[in-house]
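Only one chain is given next, in structure tokens, and it is the form predicted alone.
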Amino acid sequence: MKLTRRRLLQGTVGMGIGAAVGRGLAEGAPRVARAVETEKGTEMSIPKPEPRIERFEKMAYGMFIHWGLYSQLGRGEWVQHMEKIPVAEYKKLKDTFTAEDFDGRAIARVARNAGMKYITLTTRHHEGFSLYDTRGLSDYDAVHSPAGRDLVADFVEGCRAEGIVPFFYHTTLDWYQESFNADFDGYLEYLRKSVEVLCTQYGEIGGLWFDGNWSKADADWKEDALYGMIRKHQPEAMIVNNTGIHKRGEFGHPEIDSTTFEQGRPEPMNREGMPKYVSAEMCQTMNRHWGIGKNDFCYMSPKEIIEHLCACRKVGANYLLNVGPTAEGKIPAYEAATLERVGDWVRMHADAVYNGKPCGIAGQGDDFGLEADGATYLFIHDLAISGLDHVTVAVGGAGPRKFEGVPDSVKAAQWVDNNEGLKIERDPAAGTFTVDATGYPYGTNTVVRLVKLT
């Protein structure tokens, strides 16, 4: 792949974050890629991904919570603007917020059991009411109301005490504070001492998450000194501001960690020649709310949430799966039970999902492959079950599946369920890598099967 110097500094054409490297990155900025002189001309490497990035990507599987004042009304997080409610109505929201089911250990137990490695809580949504403790920059905050209590600080700790690596979602936009439109450099003065507040009350956070900036797609957002504070504070922290559903996987400051897939499926990234190795996340709601609508019925199955899941690992992308809390704070009964099988099925492929990266193998329709540490993992969707045919229902089909890129050095395959052992074939003049995929046994379905090669 040739590049001018042009292109050297862009990266990835139409990815824009490229254009910072000439301005300079805060301190502690990545590795840069270097350009790697060879007989065709100048090839791009891909850059090493920072400590922190590496981690977040091996986390795989995260919990987005919305939770708020909105969800005492039960229509959607975004009920304020929707229905046009007035400010001078809607706090009053406020006086009634008991948070009385709250309990962070209990939430945090539920993403554990369902394989999740870290939860994304929203601290402030764009309503403007904070879950935490704002340290007299508001009284809009939780321990002004009858909860009585820093929500926050409940909530880290029961990450704490169950593995989980908190993530703090904070809203840029804000519809409380009379400054966001009436004096917006005074307002990101107060965004950034709220978020200090965040960087520095509640010990070591994995990363801030932030959503907004498209309301004023062409204003100053100050990044700089919000990220470099950010930095000064939790270094080890990825920062991630949502681009948006209208601009799936764009990049754009150069201290962003993750690009964003808001509702949509990841695609895959080309990193050749970027200044910075940047991860993907693909957020999704179980239902068609992200705060709980009370009368939202369309929610995901366990199947549906576990092809989420692998069609994000295909290409490296983490998946944050929306759960919408009670008015009191407790994550509704139906979406603990689908997150919890969800769980079997993670940690029958722990291996898999969590150290897992795209390593070159295509398959036929939605099948591909995985590198974890030296092990390979075949994904095989659509497989039928075997057995008689009165007793058994077709869901796809049994029998060969082809892979490209499979290593040479592979010689045997087996399901990673049942260890049963799989029939494979090469052709060395097409470069193809065949398994005899056997049908399920009768009382199994994972709805993605997979396959170790070894």
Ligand code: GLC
The other form holds:
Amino acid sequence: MKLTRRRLLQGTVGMGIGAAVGRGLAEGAPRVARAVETEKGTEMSIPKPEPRIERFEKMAYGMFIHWGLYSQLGRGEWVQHMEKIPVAEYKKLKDTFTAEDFDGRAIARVARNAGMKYITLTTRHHEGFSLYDTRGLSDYDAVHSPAGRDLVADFVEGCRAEGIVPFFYHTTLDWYQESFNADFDGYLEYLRKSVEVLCTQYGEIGGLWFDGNWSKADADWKEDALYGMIRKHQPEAMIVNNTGIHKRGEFGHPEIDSTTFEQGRPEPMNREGMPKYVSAEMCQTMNRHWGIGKNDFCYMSPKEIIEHLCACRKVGANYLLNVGPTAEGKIPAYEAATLERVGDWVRMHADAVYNGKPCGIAGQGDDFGLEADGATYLFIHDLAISGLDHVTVAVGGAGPRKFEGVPDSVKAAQWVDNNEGLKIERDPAAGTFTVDATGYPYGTNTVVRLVKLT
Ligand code: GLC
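Structure of the form predicted in complex with alpha-D-glucopyranose (previous: the form predicted alone):
And the full complex, kicking off with our chain again.
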């Protein structure tokens, strides 16, 4: 991220998106900085987000689903590659893929109860098998398997019924298509037609989430053609292309609407001088695999998930949390239960979570502040349950928490969860604002406790 920023600021001044596209700016190439004349002199401007990007940021929290033929083996979605399973062998998994428990509506309900607003489903992962009806492009798809149905159609219908926005993950790396290595231009044509099916057969979708360009770093992926086709059919769809674990937060092609922070802690975005406002999203596994790992016990708790969600919102990023359905297509019980528990927390703090934006309020440690359409929230971490040390072990503590950047107009503070009023104090000389954060009342602990300022 730091490197990108530095490169960004060294870019050619005055070149807009159009010019950059026209010159075929490659994935990962530096974006151009733009100097703007203001009364104060030459300054770098921060662009305004387009409506689709603003909408996306307000969705805040989404479900990622990794599901495919690999789910039958239960050793992650990279199993074909890791265990060097020959294609001729691996593709037999299609003959046992029944999807009998896959129910788009049931999955969308889990997401809704979790407080998630969108779901990004792997319509095709690196293995090359499509969950959708490719309409003649390939018979390596769900309709040609024992499942015998278009699972993406079922997914989209389920999402709509539950008020969830469907997004499509689509691989660009393909271990099945020979053309990927033998005839790359032919492959790109196949890829584009595949994505065109997704853009034309399922109504309006939230966005396309690509992954795999990192596998051929030097290739010309002809992104202009792919993204141009998407914009034609789905002008309101977000376009994301995973930069990969080693290039978190980098800005790629100028049509990209959101950068990715795969398995990381997102950093604040520096949008000064950017030709357009690009949002950010952090995707993460709930254990250590995206596709189901039957022997992976390394799961996050609701506490950790709440902390990650807060860390994302702190910098204005979305949080895309993964589940790995079973061979038959059901979300594993632990994952569903954990999501539901986090959902209780999200519902308690809905306004702050969905509408909160970074606003220059800084706290100490993990504490921070957000502004949500007029309301201001402070996020307080590591509070102890107060006043009963016979039965609870204090972690962190109650007491004064100091912040900077709190607007002068703020006159009162209260906990969001029980409306208890809190003492506040200002030090105008130091520019600090202190809230006397009482501990949790016995019987509660919300991991991160929110203060509403008025
Ligand atoms: C990586 C992996 C892939 C996974 C993705 C999710 O790119 O290759 O398996 O789908 O991360 O972000």
